[in-house]
Each structure stands twice: as structure tokens, then as C-alpha cells.
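The chain below stands alone, shown as C-alpha cells; this is the form predicted alone.
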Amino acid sequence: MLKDLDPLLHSQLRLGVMSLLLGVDSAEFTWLKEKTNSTAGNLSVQLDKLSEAGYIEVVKSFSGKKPLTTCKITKKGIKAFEDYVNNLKGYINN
């Protein structure tokens, strides 16, 4: 039986930044902002539901008098894209 997409990741942006921050430690907005090709106020409405979600964290801080965005996965979102990787699988091998 298929199991149903988690529609959170299912967005296009949203599946990026997850696949990004998969691959590091953490990473600042602007980095994210720049290989997702996306703007700055779509990606902060993304980020924000991905947190909102418990899939990933953001801490906002200041570098020197510039505010700083950095982004990272959490267990919840590693799980959760694992699930979805592992669901699609489902749907691509049916």
C-alpha cells in the first residue's frame, strides 16, 4: 500500500532546503537563499513553516551590526525526509 507524501516536503523549495541542510552542519540564510535561487521573502515564509513543523532550526543572531539567519536540520526533519525519500520510492517502484 502507498503511503500518502508529506505535503510539507512535497513543496519544491522547501524539498531543497531539507536536501541542502542534509549535507551540513548548519548554513546561513544567504547561502540557502543563493542555491535555491529563490527570494529572500519566499524563502523566509519556507523556513519559517519547515521550523513551525519542528524540521528544522533557526537561530538569529548578528555579525557584527548585520543580523545573521542560520538554518539547521533537526532529528524530527532528518527522520521526516527520510520517510518521504523512502515513500516516493514506494510510488516510483509500484
The other form holds:
There are 2 protein chains.
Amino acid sequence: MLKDLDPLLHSQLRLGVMSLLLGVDSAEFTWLKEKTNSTAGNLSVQLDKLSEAGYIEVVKSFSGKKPLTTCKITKKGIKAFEDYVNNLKGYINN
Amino acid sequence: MLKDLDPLLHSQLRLGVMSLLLGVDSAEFTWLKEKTNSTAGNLSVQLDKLSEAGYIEVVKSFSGKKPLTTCKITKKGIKAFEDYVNNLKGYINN
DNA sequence: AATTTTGGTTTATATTATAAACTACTTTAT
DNA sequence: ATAAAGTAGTTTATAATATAAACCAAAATT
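Having displayed the form predicted alone, please output the structure of the form predicted in complex with the DNA.
Below is the whole assembly, all chains and molecules, this chain first.
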């Protein structure tokens, strides 16, 4: 039967972020912004949501004197992503 | 690169409807309601949206004296679904 | 020293999803 | 015959979500 899709992941931008984070050790805000083609505001909000869900870890530091936001997917995030993909397959495979 | 996902299909209920319709010649409202586990109101609204986009065809008739709503996916709908799935793969494969 | 750029956050608005309330008719029970 | 319950939906109000506009602080550029 059709399983429910995690609403936190069923969002183009958040799914894009998670997909990108799966492929790297960690990623900077500006890199994610470029890769996802999003606005800074939108990305900021969505990163917060993923972070509050424990799907990613966000570290705010400085690169010299400029703020630097770095994101990393968590174990919980990887699991959620895998579950999401598995459930999604019920919708798209056949 | 990550392609945009058709917002009309990127919705659990509408995607579920389309997925179900792909597997049958046509389907009744009540069958879709059961299979998708949705409320009648929500389903009604989402079927309208799919219909207005030309992704499905909705025929309202009678079964004896009871109203009968029948849905069928269109060529345009099949194409949109296929495109959606292909774009989605960019997010979930790797 | 004014302007632009960088790297964001906050907040307001537009869009979307969902459920509650309603309509219209039918069937069943009294 | 009529009241109550069921069927098959639609309309509308509300809750949730996504998105962008406005903003902030510091740094770099002209």
C-alpha cells in the first residue's frame, strides 16, 4: 500500500539539501545555496527545519571575519532519507 | 543538476492518485478515496486540480440513482508523471 | 567616505493542504 | 409515512508550508 511520505523531506528544497549532503562530508551554506538555486532566506529557513528535526547538524563559525555556516547530515537524517526513498518507490515503481 | 519538480505532482495525495490511475483503465472516486486513505473533501479538491491541469479526465455520471465520479489518467498526465519521476531520480539516486 | 558585496536572519505574504461543514439524494427502520 | 442513517460527493474555512522581501552587520571596493 501507499505509505505516508515524511512531510519534512517531501519538499523540493529540503530534499535537495539532503540529497546534496548525502554526497559530501559537509557543506557550506553558500555552496548549498548555489547547488539548490535557492534564495538565502528560503535556504536559511529550511536548514533550520532540518536541523530542528535532527536530520542535519548546523555549525556556525567564522572564516576569518566572515560568518560561515556549515551543514552535515546526521545518522537520523540518513535513515529518514532512506525511509523516504523506500516509501516513495511505492508511488513511482509501476 | 537538480531539476525542478512539478509542484502539481509533488504532493502525496495527488501523486498517489496518479500512481493508482497509471495502473488501471479508470477508477471511481470511492475506490481512490479508500486506496489513498484520504477524506472525500481533500480528494475532491485534488482531483479538481489534476483535472484542471489536464492530467486526468473526470466524468460525472450516475450508477442507478447514485452519483458516480470516474477518473482516468490522460496522455499529458502520463507524460507529466514520467517527467516527474525522471527529475526525482536526480534527488534520490546516489 | 560612500557604495556594493558577502553571508546570512527575520518576518510578512502567498500558496497549499486538509478537514469541517454542508448539500442532495437514497436506503433502512419504525 | 416519516424519521434516522448512509452514500457520494462539494464548498469553504482554517492550518500548515513555502517563498521572497526586507533587514542586519561586517567587509571589500570605488
